[in-house]
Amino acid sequence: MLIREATTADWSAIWPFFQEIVAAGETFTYPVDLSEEQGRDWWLLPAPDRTVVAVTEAGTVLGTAKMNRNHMGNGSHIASASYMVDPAHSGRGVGRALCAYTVDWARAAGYRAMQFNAVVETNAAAVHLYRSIGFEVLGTLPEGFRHPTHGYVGLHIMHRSL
């Protein structure tokens, strides 16, 4: 598996696995009806910010990360990061390879911690590898979101210095 950046060419990939899980409503605080145009706009980032695409050596995408300051200003110095999957190659390390190399990128770029805003508490794969990599549950914010299933669950804050 190779991560590189992603280009606009890699969107046509990218749409149809992140379409998946923005409208399952499960893990992403996103409105389930994003239009393709507003994902993209909102995935694929500009510099300083950036977003890369882990690929097979046949060029398959198999998920997709955006890294980008959580702050402005005096707060700036704290990273963030979003992750997805393809579903079909879930399971295979990609997840845990995307999230290193992003906070890899973080400490690389100067920053001085990473900080994810809103993990939902039921998604227990990215909970389980996020605390993995060093992430810890800051606080919890009750009934944050409304999963399709669940009903009313918690948002973690998940923080790690770098």
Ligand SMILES: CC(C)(COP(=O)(O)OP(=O)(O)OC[C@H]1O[C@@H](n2cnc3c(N)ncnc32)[C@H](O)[C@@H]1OP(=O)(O)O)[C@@H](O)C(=O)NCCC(=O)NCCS
Contents of the next structure:
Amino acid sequence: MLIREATTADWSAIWPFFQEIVAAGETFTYPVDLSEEQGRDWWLLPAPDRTVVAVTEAGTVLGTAKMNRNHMGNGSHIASASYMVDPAHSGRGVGRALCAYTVDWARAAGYRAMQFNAVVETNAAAVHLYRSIGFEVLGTLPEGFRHPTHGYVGLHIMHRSL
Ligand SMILES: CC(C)(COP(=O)(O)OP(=O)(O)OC[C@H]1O[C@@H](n2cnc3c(N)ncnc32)[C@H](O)[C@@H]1OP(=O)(O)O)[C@@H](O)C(=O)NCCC(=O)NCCS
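Same protein, the form predicted in complex with the ligand this time rather than the form predicted on its own?
Whole complex next, starting from this chain.
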């Protein structure tokens, strides 16, 4: 697996699983009927932010991550990141590799910490993964997310220093 910068040419490979994940409405605070154009604009970030894809040697896109400044001005030393792994390729370490990449990117870019703004508390894979690489839950917005099957659940703010 290789992690490289995403280009607009990658979008057609990203969109099918991106849409599946967003439409499921279980993990992101994006509109579940997000349009392809809006999704592309939100996900493919220009420098100095960065969006990457994890690909096989044959070029199959397994997952993607975006990493970016979380706040502006005097809060601009905190980074954030988001991840989507194609469900057909989940559970094989792609998400962990993308997380590690974003932490390395944020550190190299001079950020002092990373913050995830809205981690759905029922997203066990994400919460486990983030904790395992040093993030902790700073607090939880009670009933911050309307999960399609669990109902109102909390949204964690997660943080790690760099
Ligand atoms: C969360 C996500 C990025 C993880 O990617 P992945 O490639 O499947 O994850 P990995 O294979 O790297 O596994 C990461 C860890 O999660 C664990 N995990 C997987 N499913 C789990 C579950 N249901 N409960 C607890 N841990 C789980 C794995 O065991 C692994 O931990 P380990 O290495 O200690 O065994 C991926 O599932 C995804 O894209 N989900 C939908 C979108 C999403 O939730 N994005 C994050 C929003 S905050």
